[in-house]
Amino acid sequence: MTVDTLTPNAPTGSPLLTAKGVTKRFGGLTAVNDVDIHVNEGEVIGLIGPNGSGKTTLFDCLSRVQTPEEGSVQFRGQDITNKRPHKVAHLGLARTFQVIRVYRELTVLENLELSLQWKNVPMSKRMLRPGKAVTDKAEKLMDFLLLTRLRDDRAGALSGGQRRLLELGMSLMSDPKLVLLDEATSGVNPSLVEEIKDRIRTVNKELGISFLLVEHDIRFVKDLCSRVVVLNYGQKLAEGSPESIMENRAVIEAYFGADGDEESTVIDDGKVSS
């Protein structure tokens, strides 16, 4: 199935997002401490770590929901460290959240249409009924995401997995260059996890859209990602291929404690829950 409703981003492998020395504190707590991370065009990168390791806070800094105290973030060659979130979105950086954010009282179609309304549309016209081109794009995305039969259903009535697919569709409506996915499989029925994985893979391969994803399902990460970054206590613990990360003693100990031996096979089975 193709997604030719979007504008292809040719994967060139050149730097897309580069963050250096990112540090974020909340009072006396350092949530993210001197973290470097980069995503190249066309890549799917995993960001993993135990609960409280700073993954979502790092996402917040990269997408400019939070302002880092130290460090810099560049996206598509521009310094976005102090830009407002909507300005970053205009540059092509889309973001989903750990807690699903959809307009629960609106239909699936309306959610998709509304998610594009900010792009190149004056503020005075953003709440007007979108044109045919927007609706057509939303219709084709619904088909791609297996949501067509739910077109006129309220988003609040969807299952967790269906809302995750809708949220992914909302992020794709604006033709992003990079999507930050925060726990795409959280609360999702296992039968839909494979569908989400397949849609991410297709969008990446056919359109060259890059993904940086926070995920606890290690099998999901292994199947999609070429590279994995591991955080622990707000610092980068390891970086490498999924295979090397799963065999990394420090990573195993971070998830399962100093003994690690008995549980180390669990990470290979993709059953990490933290």
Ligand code: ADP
Contents of the next structure:
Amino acid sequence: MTVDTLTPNAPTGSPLLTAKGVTKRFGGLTAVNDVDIHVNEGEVIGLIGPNGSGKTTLFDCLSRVQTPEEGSVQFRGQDITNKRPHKVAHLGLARTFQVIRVYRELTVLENLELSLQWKNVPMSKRMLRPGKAVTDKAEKLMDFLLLTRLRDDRAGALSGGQRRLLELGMSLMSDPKLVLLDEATSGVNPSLVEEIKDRIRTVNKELGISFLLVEHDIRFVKDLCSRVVVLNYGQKLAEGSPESIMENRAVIEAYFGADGDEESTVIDDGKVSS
Ligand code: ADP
Ligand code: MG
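The form predicted in complex with this ligand is what I want next, because the block you gave corresponds to the form predicted on its own; please supply it.
In what comes next, the whole complex appears, and the chain from above leads the way.
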């Protein structure tokens, strides 16, 4: 399986995204507290943590959907801490959302075409017919993501897994350097989870696109990620290889409570419920 119409990167392993001391408060609640996180070119990094630990809010700060109160975010050598979200997208940082955002009334093809237009075209021209190159790219991505037979179906009629694949496709239309995926497998049928994993791996290996992914399925994280960052109560609790994280006492306690003995942990055995 190739994705030959997209532009390959040649990852050098140098820093792509570097966030330092990121803090985001909502009133009296510190949702993200002094977090450092980095992604190098070519890496697939996991971001895990119990529900409410700040993963989505950190994504919001990195992609500039939210403005952090403190800290800095560098992307491709530029300070993006105060840049507008569309400028950040233009630099090559794409993201998906925990709550899937597709245009339900539009077809699969139209969703893909429109996602690219959002990036490159002024608001007044967004509803014009896309050029052939855009449609060709959308067709290739549909083929790669097993969506071709659903080309003319409304996105609102897709299954959860198909919509996740569509969202991945929409994020790839703009030739990003880094994709932030928020819960790419939640609500997805297990058979499609394997497909999603395989497609992320292929995009990473063949195109050099980096990923930072929030994921509850620990096996998914273990299979894809070289490094994992764990959040708890908005703070970074641990960072390391998937294997070291799964054996980390503090991480196990964060998921299962201080009394959680290792006999009862399911962290090595599929989904971590939270
Ligand atoms: P996670 O993605 O790890 O489940 P979130 O980032 O969604 O966690 O939430 C972290 C904390 O911030 C939670 O306590 C949540 O209720 C709170 N929170 C998130 N977004 C908002 C918001 N827009 N306004 C107020 N509180 C929020
Ligand atoms: Mg979340």
